[in-house]
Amino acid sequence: MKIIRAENYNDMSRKAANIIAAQVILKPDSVLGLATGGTPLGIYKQLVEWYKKGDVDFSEVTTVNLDEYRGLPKEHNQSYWHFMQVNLFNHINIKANHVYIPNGSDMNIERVCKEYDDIIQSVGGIDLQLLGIGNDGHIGFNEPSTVFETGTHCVNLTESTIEANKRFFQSREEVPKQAYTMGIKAIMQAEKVLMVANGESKADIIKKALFGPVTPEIPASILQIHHDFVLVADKAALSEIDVAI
């Protein structure tokens, strides 16, 4: 494990958008596993940025992304398919044909996790995963359970991130209660895993998963045990451990 100090958001921002260009720049080809929320805006803004004064290439990159409400149509401004074009695919100049999100139109469960996870496969596994964390130590929707579930999975949303997410839509009944995700397996055979977190509210959990047991009831702890796993947080979530940088 490997922690990376911000000063704050921006700051975070900036040192985990150029793991993920370095990334890029060795490996033209790289497949990229992608998340949604509100602490990756700021990485996507910066490797635009990046893009358009011609620092780095997307043309030949592969992006598999963490999760997708079911019942959602892409075409809804709240889909994680909606976030990534308006927030990165849009700006920079990868292929349509090399972005993956699972179907969240498609209610047959046992099709679409079959399907992501052939997808998964047929790209070669995933060079770098991004993630954040959520307070109850969720990663993409693997939330707290009995189990570390494998393989792509339609899960029933915690009420803490059906809580969390009701902002995004015009009241809490709009929020979908289930969705598509990734499963810990694939998380786990990334070659690298990159990690980031900001703000007060998160140094509990970062506590908890990095430094507690490994447990599926705190899914991010599994972490732990990955051969290259990157954390990159500001100084606020970083509060509650003490770390030797």
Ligand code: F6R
Second form
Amino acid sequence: MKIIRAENYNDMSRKAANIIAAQVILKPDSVLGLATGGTPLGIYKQLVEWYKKGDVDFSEVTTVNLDEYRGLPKEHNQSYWHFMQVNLFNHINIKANHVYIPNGSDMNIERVCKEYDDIIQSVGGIDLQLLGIGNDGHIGFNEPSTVFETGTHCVNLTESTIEANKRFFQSREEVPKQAYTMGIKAIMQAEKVLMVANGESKADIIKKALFGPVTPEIPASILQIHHDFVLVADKAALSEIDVAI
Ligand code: F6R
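Next up, the form predicted in complex with the named molecule. The previous block was the form predicted on its own.
Whole complex next, starting from this chain.
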């Protein structure tokens, strides 16, 4: 495990974007596992800027996103599909048929999950997986008590996650109650895992996940045993960690 300390959100975003850009430069046909949520926004903005300057080329890149709300059509302005188009894909030269996100509008759980696991396998697995972390330690939508060996599956979102995500919807009632998520298995099989975290609200869970016991109660704790795990976090998110980094 490697921890990279950033000064603030912008610094975290730039450092993490540098790692992703280096991955794409070194292996132009990389498979990137991508995340949504508030934390990666600055990374995507930075990557778009570097793309526009001609520094990074996404023409051979494939992406597989972590998750999607079950029951939201692509076009919904809070679908993760929509999020990815608006914040990244519309602004770079990635091929539309190289982009994969679980199909949230398909209510057939078995079909969606099997299709997604087949996709991850057919693209040859993930070279670099980008992750945020939920306040309860979830990664993707793998909520506490998730079995570490799971493939793509459908989850009931916890109250804590619904509460955290309501900021993106008109009301709490509008937040979908279920999501499709890539399983911990595919995340752990990624060649490299890059987690980003910022702000004081993440300090407690970062400490528990990375320095506490490895337990399904804190899904992110499994990353302690990943062979190439990097956390880029700002000072606030690292404020509970009392070991020297
Ligand atoms: C999003 C995802 C989630 C988020 C997590 C943190 O695709 O998989 O695990 O990374 O909920 O969200 P933010 O970044 O909004 O704090």
